[in-house]
Amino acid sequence: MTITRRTFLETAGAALATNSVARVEASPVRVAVIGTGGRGSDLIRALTTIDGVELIAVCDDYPPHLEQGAKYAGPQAKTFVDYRKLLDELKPQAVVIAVPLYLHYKIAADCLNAGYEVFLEKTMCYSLAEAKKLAAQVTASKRVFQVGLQRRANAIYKQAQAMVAAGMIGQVVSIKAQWHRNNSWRRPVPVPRTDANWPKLERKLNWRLYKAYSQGLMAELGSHQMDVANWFLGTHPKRVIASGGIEYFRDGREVYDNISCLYEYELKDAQGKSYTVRANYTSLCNNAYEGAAELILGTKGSLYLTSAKGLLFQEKGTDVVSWEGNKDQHAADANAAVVTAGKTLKLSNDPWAHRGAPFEIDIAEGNDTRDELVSFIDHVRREDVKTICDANVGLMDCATILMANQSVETGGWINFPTP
């Protein structure tokens, strides 16, 4: 496919309207948000600007952060230490969850016992086996639920992921993506080590540091990312081999500061036969070269993506080749020499050489947190289960990051689980 700006556009606008919100008219959604640390302040702060939502309830058990939470959520929300409490008294319509994630599992699925809709921070759950039985629950329930990955909300993955299906870049060769940041991902104490109460209260805070708790970088920042290797390919990982380490925030931490792992995808081309998409992922906690983006090679095509602005470079001089014999010496200087088939191919080094000028892929105004409850709250309305990152979709994201930390202690490929 040959990529005008009018292709562009229009690929680009279909993705938006067949995904569009669509708007009802109703009585307000009576949401209640469990967690109200920085991720759940965060949400709270979206869904005080949504229309037709009401926010009753925050709960935290953690003080500092319930107050923090109420603030955000305003006077007319109740606060809450127990969880349970709120459930039984209030009985909210649908429940918003950003608690640590081994507690994941447990609150979401008293949510959906108690029969209320629930919208999950990402990654679903701790442990593959709490994933599986949490899916199995919600499709039992036939109630609405959304893992919140939220790149599927934005507006530029998903004209992204429009481009890929509709063939715009070609096939799809590779997937680079990172998640790199300069900090030690700890958090303060508000009290000094000596206080009886400081390795308790470190752990609390802290939770994403230990394995108790916590399953590392590749939880917290790879699934995110991960997921968006799987949406834009239509399938998950075959197998993957990972490594990483404490390398150097030695602090006590049991979790990896860094962590490169290479997965592989067998996908089929259009004349049915098996090839092989090989994604490299690595995450850093000590240096932010390059921070969070994806990189999807075709060949055609690139796509250069982040939450605010991607970018999509078309291939040039793929179907011309430069021969042995360019008279211009300056040209030729430029590119290197692979010899095949008995001739000598002129193959350019320069890293820019095979880039045309970018189609950008911009909004003007884009809040994905925001998009991702919208559309929560829009299928809450129409009583509509398949949301935009439903449990299947998350248990998937789920075993795709797990897999990777387990190739990290076995120092071993392994295999997708079997279901």
The other form holds:
Amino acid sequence: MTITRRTFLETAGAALATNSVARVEASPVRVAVIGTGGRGSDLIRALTTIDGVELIAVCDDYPPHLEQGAKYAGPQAKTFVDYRKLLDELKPQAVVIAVPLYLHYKIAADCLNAGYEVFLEKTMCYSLAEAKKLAAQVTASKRVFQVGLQRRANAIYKQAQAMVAAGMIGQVVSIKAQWHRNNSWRRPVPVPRTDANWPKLERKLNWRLYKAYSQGLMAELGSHQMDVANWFLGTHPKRVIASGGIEYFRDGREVYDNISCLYEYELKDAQGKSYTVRANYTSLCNNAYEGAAELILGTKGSLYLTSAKGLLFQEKGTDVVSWEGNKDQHAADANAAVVTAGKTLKLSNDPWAHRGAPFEIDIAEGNDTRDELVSFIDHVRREDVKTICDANVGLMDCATILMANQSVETGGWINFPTP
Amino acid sequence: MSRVRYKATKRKMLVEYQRSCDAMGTRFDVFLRGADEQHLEAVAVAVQEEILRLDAALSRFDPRSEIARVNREAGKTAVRVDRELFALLKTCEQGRLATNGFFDVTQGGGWELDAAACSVRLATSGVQIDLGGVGKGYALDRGREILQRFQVASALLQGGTSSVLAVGDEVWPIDLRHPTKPDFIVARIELANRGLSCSAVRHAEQEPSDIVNPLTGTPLVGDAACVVLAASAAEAEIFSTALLAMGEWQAKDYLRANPDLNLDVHWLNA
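Okay, that was the form predicted on its own. Show me the form predicted in complex with its partner chain next.
After this comes the whole thing, all chains and molecules, with the earlier chain placed first.
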């Protein structure tokens, strides 16, 4: 299929029409934020820009983070060290949770039990058992619940998903995604290593590096990107084999500093025949080449996706013949093919030349972190439990990344867990 | 990406750590000195992440940024912004008042800042906020807060080779290159615990100037450059932009009339 501007705009319109817009009504939504570290502060700043949100409290058990969160939140927000005290005293309408992964289940479950609508940062839970329990609890509670996988709110990803669904890249044959960076993934600790408090603070601030609190790169980075694969393919993977280790940053960390995964998805074609789509995922801490991106490869084109821009490359050699024949006004016969005497068409030897010029998806207006919160607040206001990233999406994403870690541990294929 | 050198001193081994990143359409560098290399790396990355965060919020060219949202909507209605951005816009307004309008992120367009609502309203939908004359300095100042929180005693931060911040009492030598003659070093400045900003009417091969006189709306002409040292990198940037727009002679009168600004000012002329 050749993409014309018209077909593209029609797809774009379809994607944009699903955007939800928060309406400002008389009573503001009273929101509390639990966890005010780096990510929590991003969420606080975004919440303070959304009309109709009243940020009533912030909570963190680490004083420097609480102080930082309070500064971004403003003087109207009360500060709490213990979230249970916050829930008892203030009765917020909705809570936004951005705490270390191992605390997700406990705090989210307590908030649901207390009757609050919940926005929970990704990954939904530390363990599959917790994620299953939480998803069941969400369903039973009939509360608005959203997991913070913000690509679900990103206009580029929504557009790209609509393009894949409309068949614009043909049949998806493979997915390649990576999050590559070049730094130790280590947060600084505010006291010298010789200080008696260093070990405690190191584990608190660098919780991502220790297995008791963290599921490593797959949970912190891979969860975003494997959710894109699940979303675009419309299903969860069937099985995975993965390998990872600590090869470079031998600094006492327990989680891998690099991981490579091969996922298999089973799909059915138009005739009902099943076929397998393989998704390769890698994450590195010591090479930043290509950064964070997902590449969706189809029989008619490839989509290269980042949060800032999407690129569509059309496959050559099938629909479009480059040797167009005789368009030369001087030729005698319009049906004749033309050969230029003594001249061979010369192509670039640039290794990327085969891709051709991309068609750009550059429609993002607005920040996806803010947009996912706008959508959440809108759902809270309308008491609509069908959020853009509900507990089932979160559960599937959680199972998808945990099975890769399990494969690294056991050294073999791991099947998607039974429901 | 990173380079580590070991330097023996009388008392202990000091480590130097250096890291670069691309942000705000240019290059930022972080040079740190301290005792613990692993700590310095983590702090350098934290400073970089802060710079990248501010780039994402303040770039008017990125449609996803907060400032792009303000530019799209604040001509029609008052737009609620986060407290950090509001404080920065307030600083810009104070800079505008202090420089008699020669520093103006709305280029004379005008705005209304409402502290109670934490909102900004632009005078017309044609007015756009451009934080290009303060953003790099602000990012370096936020970097200094991180260095202080994590006890790095000596550091040099730079953005775009035009904004520099020295943190700590150690003296860092800075060579000033001529704006249009790249081989010519005009002066050496010793920088300690202070911000520096250099604004030039034109850079090599650039015509016309990207700096506009906000009072007249016309691009600056000539080849002048103005270097300002101030307590913070944001202040240095605000005043180097404003003084250059005033022109050397008017700027000298202005500085005589405002001695408590506590600025060091150098002029370079072709």
